[in-house]
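Starting off, we have a lone chain in the form predicted on its own, written out as structure tokens.
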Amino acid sequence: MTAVPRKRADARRNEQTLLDAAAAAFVTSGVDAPVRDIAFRAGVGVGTIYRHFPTRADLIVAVYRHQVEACAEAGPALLTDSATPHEALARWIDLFVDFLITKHGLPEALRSGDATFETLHAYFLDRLVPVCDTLLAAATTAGQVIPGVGAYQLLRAVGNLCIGAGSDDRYDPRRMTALLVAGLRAQ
């Protein structure tokens, strides 16, 4: 068996400014942001991105892991910093507005057909879906959420309320989120 190679730390900093930056330029660009912008955010040259990324697809599975994954590891931590668990769930679900509402041009590149998006719906869930029921399931232990909410149904109204963020200066999908997070406190 043979050993896979860990990327040297100054290649890790690369690729996590590379993330960083393609993920900044997503939100004002959408994920069609040139390449030349997102090498410019991070102080390097185009030739850099695609050493570490050869496609935009791979760039944009790239950066979209790694916020799922930055989305699931506050999970754990919100918990344990929080006052009380409906906080901890509070403050995650808005993490994940945040997260879902600066996906521009995301939705499109997942139904293009392009085989590098296939997973990514799956991987989403399976690495958000158990940090809500963990931080629902605490909440409701401590009778602070009404029982009975599944998780998987909480990002998906979430999601629902998120649809269209940006493009009616009316609608304020971070309102209508704490609305329903408010609405989910036990009596």
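The term rigid core refers to the maximal set of C-alpha atoms that superpose within 1.5 Å between the two forms. Numbering follows the first chain given and starts at 1. Here the structure is a predicted model, which means the values were calculated and not measured. First, how it differs from the form predicted together with a further copy of the same chain.
- Relative to the superposed rigid core, residue 70 undergoes a CA displacement smaller than 2 Å between these two forms.
- After superposition on the rigid core, the Cα atom of residue 175 is displaced by less than 2 Å between these two forms.
- With the core superposed, residue 127 shows a C-alpha displacement below 2 Å between these two forms.
Now show the form predicted together with a further copy of the same chain, given that the preceding structure was the form predicted on its own.
Just this one chain is shown here; partners and other molecules are left out.
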């Protein structure tokens, strides 16, 4: 038995305060919000942030974990609820897009080669690639989607298409991802 020493009360309190502060900062300044801003909002020193969340990726993952889980869990449900596997795929991707475009700077962070965001990248992949793969495989088996496009590549393309969403009303990421999914269709 490894005795699990419970964290101190102030530490637990600060962790929650930081999550709230970060979530608020992310909304107004995007996921690149300056560390000092987040610390100030939470009323703590910057050292406290780094103690709880060693990298920015850890903080981002913690803030959005619930929403990513929800998106992942929606996959199988859509597969049974939709008329066709291709429709299920399209609807699931819409869900993913809706999540991404409301998080300023998140798609950029997911794509940046920056080692800081490695954890973030890995978490999204671990959680979403298998789901996407299931949907994609179902659609391919049903002969509705051309073979040879992996779940990873598709997700990455969708993520890319969501970059800069909201900063320009002439660009509609939903429309463009829909076009991409249409291109997947076996004619």
